[in-house]
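For reference, the chain that follows is the form predicted alone, supplied as structure tokens.
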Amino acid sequence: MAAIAGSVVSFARPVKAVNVSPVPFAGLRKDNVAFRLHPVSQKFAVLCAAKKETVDKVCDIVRKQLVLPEGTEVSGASKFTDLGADSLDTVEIVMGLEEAFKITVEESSAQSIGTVEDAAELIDKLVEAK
């Protein structure tokens, strides 16, 4: 007979299954299996490879290309067809940080820019091969 543990993973809370014990698929019902969850320390932060001043300067860059309303949110996740842009607006984009970083993007490496962290991290690998 096939058993089963438990184990959680959440994205939004950190926690952990205690006292789990194994639960026979024979019979099993949404509403017989139960399990105890107690929050953990949350020990790994997701670090961006990109320097911070990089990332607000392609924040400041995306806000004037796409002429974004004050206030709008731009972070180093923001994608920029989520902020409005077309695939006219991305090149006018690159081009903007081409000629603010002083660096030239291939455009194989220009269609693989999607995030603003895409574009930090390209520019600061960009910047240093220099």
The other form holds:
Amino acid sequence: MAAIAGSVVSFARPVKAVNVSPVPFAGLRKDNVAFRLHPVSQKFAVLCAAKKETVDKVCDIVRKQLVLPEGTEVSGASKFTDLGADSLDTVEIVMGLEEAFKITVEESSAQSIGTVEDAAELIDKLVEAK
Amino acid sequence: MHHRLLLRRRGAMPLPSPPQPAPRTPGVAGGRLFASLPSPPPLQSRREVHVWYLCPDELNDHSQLDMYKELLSPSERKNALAMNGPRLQKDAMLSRALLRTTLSRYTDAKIDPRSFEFKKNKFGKPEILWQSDGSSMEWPLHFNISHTSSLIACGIAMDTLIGIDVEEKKRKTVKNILSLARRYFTPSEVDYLAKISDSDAQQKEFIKLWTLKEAYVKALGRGFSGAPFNRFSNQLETNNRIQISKAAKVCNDSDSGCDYLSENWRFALAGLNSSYYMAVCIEDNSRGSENGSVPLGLKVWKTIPFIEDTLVSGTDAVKLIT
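For comparison with the form predicted alone, would you give the structure of this protein in the form predicted together with its partner chain?
The complete assembly is shown below, putting the previous chain first.
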């Protein structure tokens, strides 16, 4: 997460900034920002887009599904494929998430989930939309 | 067919006999190594599929593994290292080494395994990237890879889309079979599974259906959402043919998502080494009265690249189910 020197940036809803152009965001006072935002190719989260409890719960479900050894690091950035999940694991994880959060995940949304964070964001969105 | 003999014939001098069985390290290095990938019998037609597989647990010799590592591109090596833990890293590395060596076999030994470049289609399906500057020849090779924790398989076809999926017969799902089927399969497939009272048998049939559906989706190359599992049925028919058909009432003609669920697909399902089910799917645009009656030709080799290749199809190791 990028550190913004000397200020807290708040938005109406959590957003993830990607390829930001050098134009201040609406609601941001120029003198609060210590630097100009330049277009960069890496993603950075201005605020965590997914709730921590959601990320933790996803990590828990993933651990159980993949039977990961104790001490294996699973965090928001963890990619499912890097953890050794194959397609059957993935559908089971998605089903586990649907049951835990009482949501339905469309195949097209499920396909774009690469990391734990992606899953958590999608869940928060679906839960909010209920 | 054991190609290990090919290595022994090189050189006039017989090797001194080692005090114990020699470890399987190659006696050659670099470019000469590449030449020791014997050309397999060619793919006879678009209806023929060749599968090459290796078992990571059997490959523990460090110099062998280093040799395989050398074949990878820098980004492949980086991706392999990003995997969680040494075992997954080794599997990822071997998967790329298997792919590169397998492809090389089908180029009349003209392309070094290290030379291949790859790209992804817009859905993320990997394909060979041939140099467009006319400097290298091209072969109409299509491939697909499947992993289980104990076996990695690479399927090759000529001029046609291919998908392959291998799964351990005894793979236990965390979720209940019927709930998985209800969530992801078609109603007719759920009915089929629900009728099986023995839970082991039911689990095996689930895995068979799963590998068939996976193989199809991977052949299609449009990702899981491009052909949602519950929109098409794979029926294991009593005359041993696999029919793929659109799930009734799920697809209407205006639904563009179903455009690709055409019925020009041919399947083969086999038991492998009594521990796995392997499903292969290729696109088959040949129409006519013989559509479906000519089976897909399947040849399977177990390989330790550069060391030993063993043809296993035609033996008990490969039992065709369809």
